[in-house]
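Next up is one chain by itself, shown in structure tokens, the form predicted alone.
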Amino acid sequence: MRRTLGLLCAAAMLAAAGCGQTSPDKEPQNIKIGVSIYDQYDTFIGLLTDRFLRLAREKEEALDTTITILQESAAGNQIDQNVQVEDFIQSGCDVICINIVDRTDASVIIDIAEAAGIPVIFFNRELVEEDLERWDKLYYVGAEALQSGRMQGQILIDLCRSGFKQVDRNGDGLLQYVMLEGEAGHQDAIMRTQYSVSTVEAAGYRLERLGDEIANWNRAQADNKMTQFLEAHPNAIEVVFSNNDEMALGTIDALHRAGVQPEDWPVVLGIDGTPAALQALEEGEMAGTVLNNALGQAQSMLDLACAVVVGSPLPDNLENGKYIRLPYETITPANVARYKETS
């Protein structure tokens, strides 16, 4: 998949981060950005990249600088993504944005980019820290996965504090739960799985795990896994921790198809704050989610990409010269309307 878009979008970057404050004697320059995503079918990544392009289009008339965006999908293949990076360099890209397939296998991309002197902004899928430190033109834009797990756990804590008996439906003093994990080895999946549960336990609530399956961030896979959970533990599941909203929505699909009555549903929790999840929250099918700020990450990528190419000051929210991490936000039925307005 390749989309070559000539966009007058430098202002999307320049307005927010000061990239537009070029010196009087420096002419605006054209910028070419290569973007490679790990999988074109990932809902959140699609949302993020759409925001990236939308921000560019919204600002295209502000400056006379043209930005060409080359976008590729690696379809889950790290070798293909490595080749895409080579293609971006051959095509004259000034900066490359990578949603890496395998966070533990960034060496080839780093070596290729460093040899060509092309800065790389990794996003959403955080590579190993030691790799990011290998060169001063490597950056990361995303969020703190540990925080999202804690916030998901806090949603359940708040529900328990407001009405424990409504969560502990069988009245045994334990919260029977199942876990739907994103992807084996993915930093976000590991942190969200660990800290959602440990946060609840640290608050004094006892949990009993009935099942834990990997569903690869995928709604259909989660539907299948949840169907299996329901068959193995009929009327016993009280909480569903899902590493992302797509898998939470797959849980809801399974509950509907199994004919579980709404009053007998477990507490369903997600992470990302996608439009479909917000709708499920508003309809009472999900108990809560945690916003993974796609718009903020897209804006930060644009800001940073412009800054490293044009040579203007790097964004103020860049930490240690390497990281931009957008904070997560808790979304529940009580505040979902506000987020729907801006989604």
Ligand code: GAL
Given for the second form:
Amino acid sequence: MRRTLGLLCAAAMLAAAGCGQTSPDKEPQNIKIGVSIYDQYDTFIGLLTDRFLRLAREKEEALDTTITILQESAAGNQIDQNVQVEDFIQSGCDVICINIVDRTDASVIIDIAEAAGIPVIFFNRELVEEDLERWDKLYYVGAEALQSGRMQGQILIDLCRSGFKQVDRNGDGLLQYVMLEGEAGHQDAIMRTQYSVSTVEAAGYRLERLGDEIANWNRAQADNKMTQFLEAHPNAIEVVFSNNDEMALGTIDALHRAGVQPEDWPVVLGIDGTPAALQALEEGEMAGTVLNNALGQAQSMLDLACAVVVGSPLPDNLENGKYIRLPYETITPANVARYKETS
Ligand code: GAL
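Next up, can you give the form predicted together with this ligand of this protein, since the form predicted alone came first?
Full assembly next; the chain just shown is listed first.
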């Protein structure tokens, strides 16, 4: 059964770089953008698409071009998402933004879009490179997954340098940790899992893995997995590496329910910089996170979408004519206030 998030129509005037900039010899254009996300319940994707709609609406003041955005959720089903792409094309979309369900299964979408001559901007869930190379009107907007893993590891290194005994609570010289992973096969889950740990090891610290479970970016699943870790290793977990903030918050739910006291609280690390995680940082329940720049990615998608339709110069941050990757940023209690202002 096909489930959709619904049809959101945001009519907005284009003012951003490249958006709706009309040269004297060019008629203003209306632009229709189709957006399909992999899952309507994903917190970070919700933030990103909210910002995308808001940025589009913010252009309403300027110029005589209208953007209409049609938004759907594939609810985790690649076949439904393929149909949504066909529907977008039937509805006259000029460009399509896809947060693909299965990053290894992009061929149907690429074939349909290429046959219709409609450019596709994939975002957040990165295709294999060969797929993106199949047509010159395919793009990707996201971030460098490896960088986020390294930054998460660096937060732990900095904590160890400023007070190793507070991290290594049992004083055995090893850091006992558990890992909460995002979806199997997702580029961010793979890289974050690998590089968070390897960065800490490369700095000379020794780690002992007590557990590693997939919780699919999901708070409730992470709560469940952390509850099991705590039962198996009571008062022994010193560090929680979580591939995203929602799962870090799930581990905090489990820590509270298990009655873990502040002196026994592990170092909890996330990624994304969601408002709830920033709050947890301020309250001392999370030690750090890494900003996954939803606003920057939304802005880049909008700029690129407009540029490919209007035919204006493509954004400066487009690499190899295909990729825009926004840098991650480290957030700790020392700088969280700045991020709260802008989140
Ligand atoms: C990641 C993000 C996760 C989740 C995932 C979905 O970049 O950190 O929280 O949203 O994308 O693809």
